[in-house]
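Just the one chain here, the form predicted alone, laid out as structure tokens.
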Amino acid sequence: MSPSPPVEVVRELTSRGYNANREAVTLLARTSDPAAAISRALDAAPEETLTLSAEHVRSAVDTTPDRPNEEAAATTTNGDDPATDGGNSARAIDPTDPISEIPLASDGASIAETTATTGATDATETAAPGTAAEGDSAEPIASDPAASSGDTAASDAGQTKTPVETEGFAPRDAAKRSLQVANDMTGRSTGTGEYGDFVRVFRDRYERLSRLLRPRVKHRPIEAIRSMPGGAEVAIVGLISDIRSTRNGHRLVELEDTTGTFPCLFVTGKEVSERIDELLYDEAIAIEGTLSDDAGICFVDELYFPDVPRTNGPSRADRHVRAALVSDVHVGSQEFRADAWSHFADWLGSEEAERVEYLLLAGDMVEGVGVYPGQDEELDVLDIYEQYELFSEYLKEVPGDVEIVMIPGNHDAVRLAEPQPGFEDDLREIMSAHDARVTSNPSLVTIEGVSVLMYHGVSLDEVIAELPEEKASYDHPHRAMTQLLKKRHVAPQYGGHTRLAPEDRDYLVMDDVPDVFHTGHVHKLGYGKHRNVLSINSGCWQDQTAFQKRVNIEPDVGYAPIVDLDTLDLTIQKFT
């Protein structure tokens, strides 16, 4: 279904770099050819005009309604045109449609979803794409019954964004917003790949994570422990340099600090040994234990992760405002769901989405080229720049007054090694719609006091491969995210599938506890809480590819998690 006339007018004005007040939009929407009317009004308006008024429109256009349904056109804020738009499968959303709102369930619970309906059709399906994190209670996902309308327009890139009111819509007020980005390493890369670079980044990792662990144990440097007598009680803070099994079935973990290495034995049968399956190479941990009689090994009694403090309390916005968290759009793929994306973009311009003022995109804007063997056969667009140009067109469908933040992913045209800097200038110029904020992967984005750690999520593959299924799996990606929160590092293991770049500091350490942890990459929807941190993996906008079929990944397509920043309640909207 095509968008309603006022929405068409707002989009056309936005694409030309103009705004209009509500009465002007209504007058333009009543004409038989709104696009032509817009052109005449802009030509007649003074050169310095950026916002069309009703007077501008009346002076250049015959405002007598000549549509058969002119009254509906003048008063409907988000209705559907009953005719199809020439085969275009993008759909506008009627605010009365039952868009799915999925309750945050405990593990194992089924989730009932109702898709949006248009015309006279209804569709209902049942799925269980996401569950609450293990061991933590989860608050229910709450809808926003009080939200009213919010389709507005903004000026083109580089101009001040001024809200535009359409008939029945309240403008999003950009003046009330605040957005800061921390940990952005774009333009700050210093790594050359030399040995000293790797020493420096691991030393930085150790120093920063050990500061989180030292208050919990009576730590002494390994150099000092080597001089202690057998039977002494010790505590060590170090990075894991090796994990191996002994002939007796015990597990030996080699810990390293800045003074040396020391072997620590996890004896089978002890309660602490049950947690060794959560360990990854190169992560920072603390242990307490007792030295053997010859003081050559430590028998481990306790294990500590840097983790989120149990007393952690999240921050909240001081007004009712919402953010949409999505990822993995994959424009350029034959399997890209343009209809679902357009459905989502239309919804952002609807009354129901009035309070959604931020859109956070966690990587993989396009499908890319040469990312995996045989990918060329699955591409709809073969040129990487053309993929970004097409993505920019879909980005323009989003209402112009929605603030957008984007980070790259492994399919994007940036370096694969993490941290990944933001897009280069040539790509930023292509993706200039809305003057989106582009930052590195990962980045800590604070919107109205609520911190969101945005990370594309390539390391989730490694966590899922290394840890037992009950600790991390593709069906429950938030469990793998919980493990990263425990380790306070988004990609702890070096030398595996996740490519890591040595910089002057470790940009992948979680110095500050985020209020929301947002990832993508695995194309699965998952959400849960760990010590009051809301973890969300936001699914994708791409149907199953031949490659995904070979590796048995069934994607969750067309979901948009919506976070209320004043309560941190979560609503899942589905657009397929």
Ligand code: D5M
Second form
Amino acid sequence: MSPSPPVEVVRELTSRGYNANREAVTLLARTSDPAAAISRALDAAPEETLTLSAEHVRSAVDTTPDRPNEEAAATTTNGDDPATDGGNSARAIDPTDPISEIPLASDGASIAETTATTGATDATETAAPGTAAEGDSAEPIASDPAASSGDTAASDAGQTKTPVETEGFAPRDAAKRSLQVANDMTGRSTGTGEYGDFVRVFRDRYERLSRLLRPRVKHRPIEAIRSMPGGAEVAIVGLISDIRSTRNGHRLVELEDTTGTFPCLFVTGKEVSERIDELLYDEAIAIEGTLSDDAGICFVDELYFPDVPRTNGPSRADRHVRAALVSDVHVGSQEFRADAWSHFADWLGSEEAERVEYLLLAGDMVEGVGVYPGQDEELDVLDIYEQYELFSEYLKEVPGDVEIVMIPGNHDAVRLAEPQPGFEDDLREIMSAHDARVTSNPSLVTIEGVSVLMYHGVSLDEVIAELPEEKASYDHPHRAMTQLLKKRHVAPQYGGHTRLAPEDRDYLVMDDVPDVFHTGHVHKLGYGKHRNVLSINSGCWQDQTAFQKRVNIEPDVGYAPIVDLDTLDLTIQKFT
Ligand code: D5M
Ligand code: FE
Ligand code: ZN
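Can I get the form predicted in complex with the named molecule as well, since the one above is the form predicted alone?
All chains and molecules follow, beginning with the one already shown.
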């Protein structure tokens, strides 16, 4: 390995089972013998190190720049700041905790699904199947007549329409558009990963989520509950700091507020205990219950999630305008479906799509490098910058008058820990041809009055892994999204699979209920409504990878969910 680009450094590290943050990769790439430098840095790093930091590198090798112009040309296998990375292990959670092992009779009433085309006026929550990803049909939407009901255009959603020239029909009217972005933390990262940051972000989470729960119960601070007598009826609003089983098989949930922690017992057989398998660490809940005789524990009678208010009614645009919600393009992968993407882009230029004036891209623009072991064998483009250059070419196929918003995903070259800031200037420049709006993951994007919460969706893996099949599964990703809506947080669990970085506030809390919740990541198409919020998990533009084959993920490739912003009706277009 002679002086090597960062990509090779990343590859070398991955092959040895390590990650490194961006700065460390840059430093290593600059040395005259990166392979030797990697060995020295790994030798010098503490035993438990999995992610090399710049400090590790500096302490082991001479990092005087050999190639000063190579500045920041790094993609990282991990992307975290060293400090925030350390933070992820701030509190270890035992992944084997049997949180999802308690079987539960499905209570369809609380997780309502409707086919997406039922329209926003349908306030009643009926449990209807009709999810896009249901069944094994090769063209799930096309075979689902409900998906193209009403006055939506694609009555024949399985067919790709022949593109027509852009002349001859009403041009998209940019003057009528409005688009605002909220919750963008790009350029505002303040976290250093110190203990104080974690305290602050959790306080902020508690403050904001408890505001939603407090009106529902007559709660007291835990400090006050500690001095109440046995048998007292109490209510607590807290974050879940622990969940464990007791010797008798009951479940003990430790709740924490700003004044202390208190053990709350969910007794097996009680109705309220049937919902315990929905609980995740660190989420905010409220409980009502009765103190034990010795006042040392609370027997739980009622459980409340922050949730979406039952009275929630969505906003609509006041003209007929539509948005395409896609994600997971994965340009640079051998499995990227350029043909499907080009069909889609052509369709956007067709008369049928003339009202599609917005395109939302929810992360994983490119395949990235060093994202998982062995990935390089399936890369078409090995250099991360070249991947973005190629992606930019595909973006140019989209008509220039379509407004684009994009957030990063876990394959993109920004830090992996959430919230993920929007792309940095070097990448924006590469992708500048289309003048897309770049914002952080997550962000709340309001288009002509309709708010869309865009989140890439890494936490969906965790929700699906932790919750029982009927409440969240890869075949019904929108059910996992419903869970996030109930928790009013896009990634509640800290220290698990989803990497989180503490900032001065918790950007992952859903303060406002969005009209539409848009995620991707799991490469499955799914949609449904929960209390009038339309959840859409877009599929992907990448065929099944060898890795996905190993873990049994059958992706939904080449679908574009299209939302009518004046009715919130949904149509699915298929391009494969
Ligand atoms: O994610 C595509 C899907 O593949 C998503 O459901 C996660 C899953 N995936 C990806 N990488 C892993 C690893 N390392 N372990 C388990 N499951 C994984 P994408 O973000 O496009 O890779
Ligand atoms: Fe992806
Ligand atoms: Zn992803």
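If you're wondering where the values come from, they're calculated on a predicted model, not measured in any experiment. Positions refer to the first chain, counted from 1. Throughout, rigid core stands for the largest set of C-alpha atoms superposing within 1.5 Å between the two forms.
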Could you tell me whether the Cα atom of His523 shifts by at least 2 Å between the two forms after core superposition? no
Checking Leu28 here: with the core superposed, does its CA move 2 Å or more between the two forms? yes
Taking the rigid core as the superposition reference, indicate whether the CA of Ile38 shifts 2 angstroms or more between the two forms. yes
What is the Cα shift of Val57 between the two forms once the core is superposed, in angstrom? 61.1
